[in-house]
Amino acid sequence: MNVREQIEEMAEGFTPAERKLASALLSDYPFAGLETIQSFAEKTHTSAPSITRFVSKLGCSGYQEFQRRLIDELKERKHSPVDLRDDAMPVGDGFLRRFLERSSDVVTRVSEGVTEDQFERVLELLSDDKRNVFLIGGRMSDPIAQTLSRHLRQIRRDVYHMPPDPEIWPEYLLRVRSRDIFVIVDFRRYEKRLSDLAELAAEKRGARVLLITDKWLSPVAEHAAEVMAIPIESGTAWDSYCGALALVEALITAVAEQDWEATTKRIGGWEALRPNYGAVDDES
């Protein structure tokens, strides 16, 4: 469990001044933390002992200790597959069925990042037919934004799928009113661009950004109005997105059945004006 973690869950514990201070640095996680203890405690305005305390009911030995484990998570989001190779699952006899026991797990484990509540929240955007609805994701993980909007688009109107190229989004962010959607995917190694368009979308065009991350938490974050932060350790040198695929999937069949009869409808007339490529009968 990571330092944010902690916090959510022994949130109701802390006395006001606690409570202060973890607000302060949820807000900007986890570089608040990193600060000097006096500077941390003027600007809270709590005190150096408060710290203290609170960082032990975190499990810390110190304000010293509660840095480094924060410096540790910061390292953690950038690992790449080679540095998480000296820990991963050997591969061997019964690899197969080891790496999709541990991928059953990660798929499970969904649900801890993403509450039912949310859930519903973001499904509820996600349906409103009267928000236009735009996608994006990393250098890896854009093919997850790529599969939701073409379900979406064949569910509702108004979802685009954004280009990788920074100099096209203008013409995107032009189309953009208050309160429309952005879905944003994105996986440690995170990329700055994505922090910069979030940005762009939420203070200069009023959209509300839904961002799908990790634990350790895309700079996205700083401008969504939505978390899910979701499992992606594998227990092998690649990160796993399974979790990330069934909470897409999810999401996509959870807006088709929220008005089947206006998606049957959607479906049909999108079969009759698909191109015929070739296809023998109604194989397709």
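These numbers were taken from a predicted model, which means no experiment stands behind them. Think of the rigid core as the biggest set of C-alphas that the two forms share within 1.5 Å after superposition. Positions refer to the first chain, counted from 1. Compared with the form predicted in complex with the DNA:
- Residue 60 is among the residues whose C-alpha shifts by 2 Å or more between these two forms once the rigid core is aligned.
- Shown in the overlay between these two forms, fitted on the rigid core, is a CA shift at residue 26 of 2 Å or greater.
- Relative to the superposed rigid core, the position of the CA of residue 48 differs between these two forms by 2 Å or more.
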Given for the second form:
Number of protein chains: 2
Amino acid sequence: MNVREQIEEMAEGFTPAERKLASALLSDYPFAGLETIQSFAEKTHTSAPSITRFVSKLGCSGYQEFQRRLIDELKERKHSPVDLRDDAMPVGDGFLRRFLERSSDVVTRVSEGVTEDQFERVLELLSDDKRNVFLIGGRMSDPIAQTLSRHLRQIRRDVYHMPPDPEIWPEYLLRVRSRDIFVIVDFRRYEKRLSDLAELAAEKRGARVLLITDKWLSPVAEHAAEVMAIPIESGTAWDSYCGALALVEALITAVAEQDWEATTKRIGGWEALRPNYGAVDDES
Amino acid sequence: MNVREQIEEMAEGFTPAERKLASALLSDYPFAGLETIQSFAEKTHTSAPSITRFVSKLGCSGYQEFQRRLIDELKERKHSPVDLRDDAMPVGDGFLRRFLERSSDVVTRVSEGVTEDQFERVLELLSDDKRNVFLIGGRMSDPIAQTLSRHLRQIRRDVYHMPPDPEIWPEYLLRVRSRDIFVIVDFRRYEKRLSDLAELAAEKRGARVLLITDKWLSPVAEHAAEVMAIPIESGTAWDSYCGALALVEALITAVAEQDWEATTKRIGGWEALRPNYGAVDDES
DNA sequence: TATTAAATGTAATGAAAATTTCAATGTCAA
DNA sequence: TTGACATTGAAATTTTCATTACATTTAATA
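Please give the other form, namely the form predicted in complex with the DNA, since only the form predicted on its own has been shown so far.
To see the whole picture, the full complex is given below, headed by that same chain.
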């Protein structure tokens, strides 16, 4: 239950000092409760012990837990209302429509976690063809990593997608040179094998690890040179990786544009090598 | 000035540890910065001193002042009647921002190509566990198909992802019963092998083909029972599959919600079977 | 490869914050 | 008026937190 609601409910049983606290808190909710216990005490002309008693009456084990609750409430209000907000939104209330709305929200919010600057740095690394690039993702996120792999392979050389089975990794790891790149995609339900891999790659082989993860940060972060933390919550029980895909596509596009002739030449040559049951039709 | 803006501005002069901190903070802004200095340090795999140095670089006399600034920002935003999120959403016109803008547009436009009605029909088919489901995508679009495969496999039985090599297909095709489902994802640079497969599956084996393609329609359409034509042009030289991913995720979510107990039970059992080097940490 | 400078974490320190104890104060009923 | 009880804050205590100093590691350059 909401702290505010709880206070209103319990208001009967409060002592005078507690009522002071309650009204101070409610009048500047929840920020009054985010100060230190003593400045809150001072402001309300009560004392720290009174506050301790007050919050424990509210069922918190201490002032800190109380503050955590307030913060969590704020956080929730800020993160969830994607859907609640847009009852004022345009038309269409079908499932698909609503879902798409949220997905597109996740996409735009990517920029909250990745600055243009960081984007540039990553771009720089991925474009440097003196470095090998190794990629891998988690069970559910590997498709994202694969998208990057496949496109990157069209653009540059020395791109290797790691197989899912750790047994086979050594074979790849031996090929890793210092300063090579590891791109790891790992979203919640983090997988230990990935952080193990990151550790090996970074510590033993001197590779740079670029991590794409969510705001709870995969343990891979420990070994990562760049952490791109992007939103994956779409408000449903299931996460959305649309943001991740958008980021990856942005990287691909940027790397390709970085050196345009080289890319077209490469893709051209590559097209020529396709067996002719390959493309059927390319133009509208 | 806003802490967020300041961080983006000063990004150049940051050390690696500071960058980690910056991206962790930005991805869960401003709440990541409201924890105690040590839990923030732990979460980002840096150390408390690094944070102290980081915030002092930001012009704060200490961690506490830094927190005060964050809280004051929250407060201000809260009290101004405008959108709660406005402030958190960085504006700007860097490459990434512009790209994301377009991607999110592609996502919302999916509903132009797929009606709620069609969505329902497809949903129905995918939920029907008396039908086998086979999936495959093109060279670049297979990751989309894989996303669907992998999630679907958590939800229901009899899901088979087709290998890319046509040589192996007969083995699968023999297993196809009449009224089974084929999900094929094929975007421009259509591949002949896919339409061959569609033909075999539909005409010879009596399967229903569900096609996810773009507005120029893959030749697979000829054999498809449902054609979902979605936007893939993001305005760059490269296509964006974000719309496709969003659609696929919507399907997954809807199928899962269709029969919720069955799904949780299935996922639960499935979790229990994971070797314990599986998940590492799941909570924030 | 050796040398230097920068970056980073460990551990020690000092500061402050929160909690507990306890005595003082006020309130109410007998 | 007095005694029992509840409320309260001062002071002491304990805990937690942030910072500083320093040693180690890492990266950069010659």
